[in-house]
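Starting off, we have a lone chain in the form predicted on its own, written out as C-alpha cells.
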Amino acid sequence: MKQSSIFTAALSSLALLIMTACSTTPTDMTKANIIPKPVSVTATGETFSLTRNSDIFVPEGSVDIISTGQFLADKLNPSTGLDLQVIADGTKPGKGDILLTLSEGDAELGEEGYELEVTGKLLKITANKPAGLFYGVQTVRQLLPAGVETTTLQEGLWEIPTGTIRDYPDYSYRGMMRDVARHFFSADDIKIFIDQMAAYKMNVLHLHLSDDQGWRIEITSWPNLAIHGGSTQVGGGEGGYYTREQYADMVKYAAERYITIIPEIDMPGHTNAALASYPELNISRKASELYTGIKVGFSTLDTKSEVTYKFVDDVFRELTELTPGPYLHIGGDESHSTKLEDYIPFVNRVQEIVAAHGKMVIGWDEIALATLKPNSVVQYWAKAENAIKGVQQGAKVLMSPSKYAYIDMKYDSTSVYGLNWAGYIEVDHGYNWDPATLVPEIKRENIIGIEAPLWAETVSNRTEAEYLLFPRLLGYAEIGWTPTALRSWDEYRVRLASHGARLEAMGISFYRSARVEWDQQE
C-alpha cells in the first residue's frame, strides 16, 4: 500500500512537470525593464523557455558571430545549468534554440541595430551587421531573471516573453571615459568595466592615460615617463602603469565587445608627470617634482622646442601601433600656465601630427580656439562658447556638459566619494537631457554623441569607483541609445529600480538612490 502510494504520487507530479513543461504563460513583453529602452517592442503573449535541449546556432564561417555565440553562452551557462552549445555547422535549429543571423539589409537597423523576434519555440536575432547582434544578445540576457547574471549555478525557470523588439542607436558614439592617472586602475579591474559597459550597449571606452600625477602606459622611446611618471598618484600612493602587451590586451578585450578604445595623453597642461620624467621637456630644462595633490592648471610642456613635439610624436607614434580605433585625444583643457599665444600654435602643431599618423583629433572644448583640421572633435564639457567656436569650424562635438554628464560629481552632500564643483549630479538630474537641445547653437546633426567621464581625484579602487559609476551609468547609455521622444524619467525610473537585482547579481557597487523605488525583491 505505502509503494502503491509512493508511485502515485511520483506520477502525479511527473504529470504536473509535464503539464508545466508544455503550458504556455501569459507574458507581456512591452513590460520587460530593457535599458537602454528599445525602439520599438511588440507582444505576442506567450513564453519561450531555454532548456537543456537549447543550443545556439550561427552561421557557418563567421569567426564574429561564433564569438558572440559563445560569449552568450558563457554568460548563460554558469547560472542556468543549461550548458548551451554554439553550432556552426549549418543545422537548423530547433524548439527552444537561438539563432544569431544575419540579414539581407534592413536599411533603418544600420550598423549597430538587431531585430528580436521571439516566439514559444525560437529566439532569433537578426542583425546587418555583428555588432547588431551583439547588442541584441545584451537585450536577450535583460529579459531573462536577474539572477542569470551569477556566476553560480541558480535554481529557476528560465523564461523570455514572447514578441518582437526592433532597434538601433540615436548616437554613433556612447562613451565613458576612466581616468587611470590620478588613481592608477589595474588591467584586469578596466576589463571588469568594460563588460559592464557592454551590459548596456556603450561603444566607446576613452582613457585618460596621462596627468600632472602620472603617466600610465609605456612608451619604449621614452622609458621614463612611465617608470617615473608612473610610479606614484593622488594620495602618495604606488602608481603604475600599462605595459604595450597589456594595453593591446585591453584593446583586443574592449573590441570583442564592440567597443573602442580611445586613448588620451593631455598637452599641454596636465603634464607634470612627464616633465618629472624628462628635463628637456620643461622650459626651465628641469625635472619637476612628482605631484601627488589635485590642483590643476600649474604645468605646460615648452611649447617652443623642438623637442616637444619629437616627444609628441613619439607617443602618438606608438599608441597608433597599439590602437587601430580613428582616434587620439590631446586633450588641451584647463592650460593656465601656457600663455594663448603658445597654446594655439601648439594645439595647430599637434593636429598635423596625429593626422601624420592617420587618426583624427578629439580634444577637450578649449581646443576649439586654435585652427580645427577636418574632422576634429571638440569635447564640449566646460565652456559652451568654446564648443561652438568648434562647430563654426565645421568639427563634430562630443556632449560631456559637466554639470550633467561627470560623473565623479556627488550625488548630494551626503556621497562618500567625489567632488562638488560643478554641482550634486543625482540620477534624475544626470538622466533629464537632451544633447541636442542642451546648447541651441550646437545642433543634432552636429553631435557624434555622448561620454560620461569619471575622474578619479577621490576613487582609488574598483568599489569606490563603481559607487559613482552606477546605477548613473546606465542612463548614460539610454541618453546615447534611446530616441529622446521615448524617454521620461517616471517610465525610465520605473525601468532602472528592477536592475538594482541585476547589477547585485553582476557583482557592482552601486548607490541606491532615494529618488528610485528599488524592487524588494532584491
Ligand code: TNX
Contents of the next structure:
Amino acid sequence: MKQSSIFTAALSSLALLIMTACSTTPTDMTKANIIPKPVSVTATGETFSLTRNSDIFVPEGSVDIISTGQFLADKLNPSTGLDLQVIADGTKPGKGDILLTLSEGDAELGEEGYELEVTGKLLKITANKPAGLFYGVQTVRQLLPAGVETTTLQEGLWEIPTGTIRDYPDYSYRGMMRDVARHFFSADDIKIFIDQMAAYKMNVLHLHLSDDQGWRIEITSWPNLAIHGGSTQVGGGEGGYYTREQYADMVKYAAERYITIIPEIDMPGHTNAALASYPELNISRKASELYTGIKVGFSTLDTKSEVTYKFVDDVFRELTELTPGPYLHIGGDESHSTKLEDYIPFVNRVQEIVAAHGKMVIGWDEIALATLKPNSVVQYWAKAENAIKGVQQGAKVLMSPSKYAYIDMKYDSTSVYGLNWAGYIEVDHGYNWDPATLVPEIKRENIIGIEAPLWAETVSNRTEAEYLLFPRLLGYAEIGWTPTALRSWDEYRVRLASHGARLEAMGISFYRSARVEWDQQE
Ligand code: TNX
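The form predicted in complex with the named molecule is what I need now, so please give it after the form predicted on its own.
Now the complete complex, all chains and molecules, led by this one.
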C-alpha cells in the first residue's frame, strides 16, 4: 500500500471509530435516517441490542426466507463479529433475536411492504411476501451504525431504537439503467451495483446491452455479434461481452435480491455493432466498420429485409430463455437514419415478435409513434408529446425525464465525468420532482414507476460510474418508494448527510455535493 493510501485508510477507520464511540444509545426510532423514508415510524423510546446470543429465526422450509436471513447474517457478521446464525428448525426466538415471518392478509403492505416491530426483546419483520422481508432487512441495516456496512471487524454496540415501522412502496417499478455498451462493465462490477441498488430497495436493473459501440451479450445463433461486435468500446478499449452463463448468473444474483433484470437490444438505430458483425443486416449488404466515437443517430437496420426480422426473432428468443422477468426492452430511440414510414412498421412488427415469445415491450418514448399494444411500456426520456401519445393508446409510462433523472448528467460545471446536454443535475434537482405531476397529461395511474439511466460515454470504470451514481441513486430510490407527500429536500438532505459514512463504509466513491452537510449525525 502506498503511504498516502495507508494514511487515508487510517483516517477513515478513525472516523468510523469516533462515530461509533460517540454515538449514544439510540432510543428514538423517528430520528433514524432511513432512505427511502418509510411510510410510518412510531417510536417507543427503548433500545434493542444485538449480542453474541442473537440469532436470526426464519420459518421452516422456506428457501427464499432462509436466503434473506442468510443475506442479513452475511452483512452483519463480518463487521459485528456476532456470528449470527440462521435458525429454521421451528424453535422460538428468545431475547435479542431477530425473527422473519410471513403473515398473509395485511392488505396495506401489498406485495413488497413489511412491518418491522422492535421491542427491547425482539426484532420482528412481518410481510405478506418474501420480498417484503428482504426490504425489512435493508431497513434493519440502516437502523444500525454505519460501521456495520464494512467488511472488517468493528468495535461497537449494535443497538437499535424500539418502535414500529410500517412501510411499502409507492411505485412497483424502481429502476436503474446501466449502459454496458459504450463502455463494458464486467459481471462482477454489475453484481456490486446490484447489491448497492438492493440496499436502497430498488427492484429493476435495465441493462443497455447493445449500441453503436458494442454488443455485450452472447447470442448463440449469431455468434459474431459478441465476438466482433463486442470487441471494442468508446475510445477504442477492448470492450467485452457476457457469456450466456455469466448473464444467467447475474440474473440469478439479482433475483436473490428481488431485482429483475430487463435486457435492452436497441433498434433499429444504435445498431452499428450488429451492422459491423453481419453484412446482411445492412441496407448496403456491406458490413460497417466498428465505431468507438460518441455520436448518435447514424446507424439503422434494414427494416425492409426479412433477414432483419429473423435476426430480431433469434435475439429475442435467446434473451427470453435468459429472462424470467416480463419485459424485453427494444430501444427505439434516436433512429435518425430510419425514415418514419419505415420506423413505424418496424416497431409494430418487433412488438409482435416480443409478444410471440410471451414477453411485453418497453421502448424509449419514440416507440409511441407506432401502434402500441396496450401492455407496452413507453419510457419517457425526451419528448412528453411521445409519452402522451403512449398514454392515449392505453400504454403505461416509465418516467426517466432526462432533465431530472439522467444520472449521466454532470452535477455542475466542475464535474469531471458526465454530459450536460439535458442540463446540470445537482443532488437537490435530481430529488426535487414528482413523477405524477411533472407532465400534467401523464397521471399517477398511467405511471409504472421511475428509472434513472447511467449512459456510459464518459465513464469507463466502477469509480467513475459511482461518482455519477452516488449519491443521486438514493434520491431516485426515494422518489420510487416514498409517497410524494412525505418527501421534502430540506428534510431529505439531513438524512442523506448521515448516509455519507454509510456509503463510505460500503466502499462507494460518491460525489460529496456541497449542498449536503455530510456526516452530521442527528
Ligand atoms: C441519449 S437517452 C441517448 C443515448 C445517449 C444519451 C446520453 C436515449 C434514449 N438515447 O444514446 O447515451 O442521450 O445522455
